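First, one chain by itself: the form predicted on its own, in structure tokens.
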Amino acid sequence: MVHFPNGFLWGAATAAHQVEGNNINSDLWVLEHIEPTLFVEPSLDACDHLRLYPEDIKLLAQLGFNTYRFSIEWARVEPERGHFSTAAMEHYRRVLVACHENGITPMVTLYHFSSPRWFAAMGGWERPESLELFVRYAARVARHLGDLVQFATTFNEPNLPMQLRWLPITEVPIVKVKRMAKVAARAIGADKFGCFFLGNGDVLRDRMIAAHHRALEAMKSGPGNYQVGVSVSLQDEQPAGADSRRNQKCAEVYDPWLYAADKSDFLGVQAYTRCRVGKRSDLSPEPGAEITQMGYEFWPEALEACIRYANERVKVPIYITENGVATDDDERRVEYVRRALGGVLNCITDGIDVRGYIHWSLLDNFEWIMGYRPRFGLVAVDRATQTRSVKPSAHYLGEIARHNRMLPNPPA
């Protein structure tokens, strides 16, 4: 096979605190911005696209893709407990008007990591009212801007912490991570700094299974009539010895959240490389594996067995809403997404309901702690002049999705 079912989605992702820039009243924005910080820099403006989203959303529908994946900043919607901007959601109002307008597919994402301030402040999602407040916030998003929104999901790779405590031990500044924490309480007046990233994980799959659920009741019974599921982040997770916990991990971090997309409208599948489970944590990559700008291995097989081990437990439609390498060498970037794209194709071909390519991501961005080293982009960024550079991978990708089928060669 090598055209893709009709109606297949093909697109770009972006997440609201890596583009939009100045995201002050986020818990993010905090951390960066202290000291001591595990963030190598700022976001400041990122890739300013809180104002340059009209050109970015036309360039992606000029590039030849159908689909745009990006995240509505719940610091800006609900800057204060109980206080919502207007101002705010006609922003992302004008977002997917935009989208419709260049005929591409919106899809929105509630929460992509970052919280509001007062929300870290409070103590994150390790309190109970968390649930209540993200029910809240989930509703008012889709009342506002439901009749627009054709495909959403509630949380951004959710398991995530889960999958953090697998690291080695080595490569866990747990004493730095620690002083940051109390560090950035002590910045907000409050007795805990509640962020995502550093939360309980056990407290956090429990609670945020709970919303994501409630949240999906929410936004079903606005207005619109669209399809709501949860992106969750896979690895190919591959046994490293006979008393390899492969398949303890695999139970632990991606199971509770994978049966939880069962009872969704769909899964989106987040995957991006390979990790050796040892007896104790992750192993290392192994000697003379090529290593991506962001630590681990090269490796675009990860996507087709991601989807296999998903497809095992949900019995709903799979996107791929992340999938993409970070790097330099656009060359690498074309042959990572050959790749990726052929893995995709086996598993339509033996059946599994793959109906969407979302490509991380649209531009360069702001890539957390590690800053805007990470290009992960099919553009790239000028940051002092915000000019927009359209790579070949870009040309590459969007000459597939124009003819929803492979390409034989990519372009010279």
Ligand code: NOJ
The other form holds:
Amino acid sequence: MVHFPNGFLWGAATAAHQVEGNNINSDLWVLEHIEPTLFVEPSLDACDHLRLYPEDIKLLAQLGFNTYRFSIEWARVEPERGHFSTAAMEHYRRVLVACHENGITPMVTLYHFSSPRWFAAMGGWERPESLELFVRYAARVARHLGDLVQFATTFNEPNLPMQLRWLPITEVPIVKVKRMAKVAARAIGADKFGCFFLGNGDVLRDRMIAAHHRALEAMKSGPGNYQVGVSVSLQDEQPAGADSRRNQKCAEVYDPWLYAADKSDFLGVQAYTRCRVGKRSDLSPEPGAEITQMGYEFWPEALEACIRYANERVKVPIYITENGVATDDDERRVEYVRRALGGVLNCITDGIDVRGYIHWSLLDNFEWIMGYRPRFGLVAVDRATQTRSVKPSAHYLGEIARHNRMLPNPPA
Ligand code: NOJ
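For comparison with the form predicted on its own, produce the structure of the form predicted together with this ligand.
The next block holds the full complex; its first chain is the one shown before.
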């Protein structure tokens, strides 16, 4: 089979903090500018997408895509607790209008890792009132923008703190993390710096699942009539050895969120690589494996494995909301996409209800603590001039999108 189902969504994704630039009221901006910090560089202007979104959306459409996944920045919409910025919400209205004018279906994420500074200062997700605060923000956004939205997710990868727990102990600079959090708290005059990445996984899971369901309710009450889901971070978890705790890891890291997604309109699957799970933690990739700029194994087959894992647990439709590879060798990106999409087609052939593929990312952008070094973009960005350069992989995936089928020959 080479055809994708009619109405399949084809898109590329970004996230506000990673592309907009100057997200100065966010908790991450604080972390990027203190000393010591784990961030290799600050985000600064990013891709200046706050200003250049009309061109970026137009480019996406010209390439052949029909969907744009982007996030709304809470730190802009609610710059001070309880004070909402109409101007910020109007900005996102203009982004949504630009999507519609270009024939693009928008998929909006309400929370993609970054929070307002005041939210971190009050302790973040570990504080019980965080739930009501998020629901209030979601309701405001829904009221202001809902009529223009077709798909929305509450959270992007809310299971990440649980996933990070499994990292090999040698890869977690615990002392540095603690020092950074302490300095950040002092910088904003708080006792604790309540940032999503630094939060307690168990507490965050329970609170954010509850917040997801409540926010979903608020969004479904209108205006507009759109699908609401959640995007979960998945890996192709493979047992390494007879005493591997692979199943325990999956039960802890994935299943609670998959069951939450199952009570929503759809599940967003985000998958990049496979992981070998040992007795105590994840193991590094085997010697000789091809490694990407993220330190991940080049493993496009992860997508099929993750869709199948999710499908055993959810009955709702699945959209791939992220999949991609960080590399400077764009031919490897083409190869990655080709093999990942082959896996998607295998799933569809087996009757799994996959309805879209959204690539990470539209642009080379700010990859959190790793700064601008990993390059996931279909489109390169010269950050001195903000010039966009389309990579061959963008044309390859764009043509697949345009024809809604696999193409036999990727460009040389
Ligand atoms: C997951 C995150 O949602 C996104 O922000 C990140 O840049 C990509 N994966 C790549 O690591």
